[in-house]
Amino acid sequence: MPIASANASQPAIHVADLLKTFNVPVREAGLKAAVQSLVHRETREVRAVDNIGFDIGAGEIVGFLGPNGAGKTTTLKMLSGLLYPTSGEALVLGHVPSKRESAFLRRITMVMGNRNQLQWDLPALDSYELIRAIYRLEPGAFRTTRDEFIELLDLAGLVNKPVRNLSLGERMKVEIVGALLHRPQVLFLDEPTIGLDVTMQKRIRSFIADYNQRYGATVLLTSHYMADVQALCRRVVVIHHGKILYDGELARLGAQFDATKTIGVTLKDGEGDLSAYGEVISSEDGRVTLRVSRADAPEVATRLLRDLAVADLTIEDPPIEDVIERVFASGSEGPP
């Protein structure tokens, strides 16, 4: 039984002081060291997840960001019950994930962009029937959900083909449908659009957003594609070296970690030397982009409009990719 029944006043996901360590073998290079390791193996402790904590409310879509090896997938595996935490507390819908209770497993799903769950040699429809039997879904409700998802992702021409004959993007779509047929309340999505083209990424994002709105599902999403995060997430949690560096609104991330603005200027007479107004980061087709401090941006824009014949001027936050890079660069020291 769950520790407490999930309700509107409780977070769908609760994490407190969550720690996961691994003992990793280490040895020097060379034959002698290899032979010695057969008798006496040395190890070192690696903290993949280092006492992190956060709460995610019911119906939230939260981006979980970090470089490779930051601890994202390890965290998702602990929250889905695939890994036991070394210490700390994790609750999902009131359940302790590591207990792997059937009532818990029926309410969650985990999609990994580089893993397959459908039978390789069978059409997706056959695998869907197997999923229906595993979850003991009522046949009528199952068919309604299945057909609805097939229509949303335009899969009518694909679900009768063996999965091995589908392209990467097509496989990802049929995999996502399979993962959601039991209408889980919590979705752990680990790089769901990895390797897909721009059109297919957009289709998957739209489907996730629609599922969230229809069923009020909670989504924890990891992705290296910032377009996924910007399209789906108002809030992000940034993790690096197993520690959380930021937890808050995506829109405020730049203000905390990047104290700059970009000013785009198009002059009526064409390109000119604008280096006196800020750092020139690009100049193309008559448009010059400057990087200036966030505090100085209004004054620099005023000077440009006063001194030059400006045809167009914009002031923007730096690209989210640049902001995320600065967050990672800050390491565990916090914002610069």
Second form
Amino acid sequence: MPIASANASQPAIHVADLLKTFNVPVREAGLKAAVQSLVHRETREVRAVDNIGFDIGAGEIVGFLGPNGAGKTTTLKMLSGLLYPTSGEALVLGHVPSKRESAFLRRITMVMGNRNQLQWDLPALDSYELIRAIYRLEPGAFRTTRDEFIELLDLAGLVNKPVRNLSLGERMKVEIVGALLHRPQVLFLDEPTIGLDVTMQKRIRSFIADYNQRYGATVLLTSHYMADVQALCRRVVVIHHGKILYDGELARLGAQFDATKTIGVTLKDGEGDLSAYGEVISSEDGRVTLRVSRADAPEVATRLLRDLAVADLTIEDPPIEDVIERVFASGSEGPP
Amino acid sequence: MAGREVLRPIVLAGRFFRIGALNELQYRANFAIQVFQSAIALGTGLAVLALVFSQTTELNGWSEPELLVVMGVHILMGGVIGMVIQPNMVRLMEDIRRGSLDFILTKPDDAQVLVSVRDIQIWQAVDGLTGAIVIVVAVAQLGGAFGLGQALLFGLAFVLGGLTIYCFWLILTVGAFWVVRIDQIVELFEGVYQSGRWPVTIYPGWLQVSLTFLVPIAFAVTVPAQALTGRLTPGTLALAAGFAIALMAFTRWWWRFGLRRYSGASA
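Cool, the form predicted alone is there; where's the form predicted together with its partner chain?
Every component of the complex follows; first up is the chain already shown.
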């Protein structure tokens, strides 16, 4: 991407030693403790984000992964200026987000899959008009962008209806258009496809990819759907308990955290006991799936082909969901 | 450029109003309901007034047409509150509770302005219109000379009163940053606001002070009504202006303080 290389020297997002702590009230169960807490409230410091650091280059799409409560949304909120960091450094497009300068806010956007910003009772077109007024967009350029997005997402028949009459998926599409009308250079997408069906997820994914290509925008995306991450992100940052467990290529995540491969075997003469070759994960309809270590995979496959009458054999990386699960599990035990 | 920035709240409110109006105009039933409500409120108000003046010819120095002026201003201000102030504050409370305020805070415009003008209930304008008609009728009944100067004075007092009430609402609403559920303030305010049907001067001293500085109904209703009935002294107007300016400055500071709490900057 040309834009990415042009600004490669200065990252679009720079995060160093970023820390956010919350004081949450704690009390024992029971009435006595409840009454006591009225007088003397005990709080405990929780580190939602614990000294994390990463750089994201202009034009990159990075997947931000972690289980619920890992600190993803807190980080996104700090980067978009909604939360004030306890300490550490965050720079987005050279701005300190918490200052919430107009020049900064003009260049970013935030999409939250479970919340709406468009006016519920109005057609999306009217809300877009309000967005134009708020961002003070030039009418001609605004119309061009709006119509282009409407066409890309096939929204022609929907933008005239009140938002409350739209389906969840349709609503998300009109929301995303609203969030991008001012052509932001940095996109913070928090679960943009949550609750959507597969077709709609794909549609939104390809729109994001397209926007990234067209405008060289930087995207930081959180999603529970690994399909989103696989389709869009070459790089992922995995966070757990506020700490970064992994930052690198998605393709290498498996190699680092899950040193296994799965071998699928279909025998010509029905099922047999293959436990001698590896750990049997499943066995159904004549197909047996084995888990073996990454290093042993070629040798096991050779033995299977040599010893048995094999109709079909595949060697695959384990599903990304399984890998992620292992990453999180390793995070609970401490980094590997 | 600075002039444009000062007018920015009005420009934005105009946009929101236009779009809200275009949409609401489709729902004639809402209009009919509002007309019905306004008619009942007006009818009750007039009946009570007639009842009072069947017993006496004046109430603490206020004649019947003068009290009709107070009622007109009360309805007019009620219309403004119902049209702009209350819907925006209720929505702000909701947004704070549900976390959707985030969208406002990521917009490159003044967040206080945005939360104050984005929801406009146009049918409440019926109340505004009713109030205006009552005022015109009452002023005509008063007889005497009514000049442009008096009208301007009323306009000024009314704007100051409106700003004061707005500040009062926003101060309470910002409390939602600390105490999440404060929905009851809507009913509470409506109850207290009813006391503005009568000039606050008829109430005992402690209540007068409360209705002036605690819940600023005196500035919102009685003072503009005084402007129309030739009772407004320069001292009172100066007090209304000074109070409005001080309250706006405090509201601004309080709003920012609340936001700092919301973003965890004060912790």
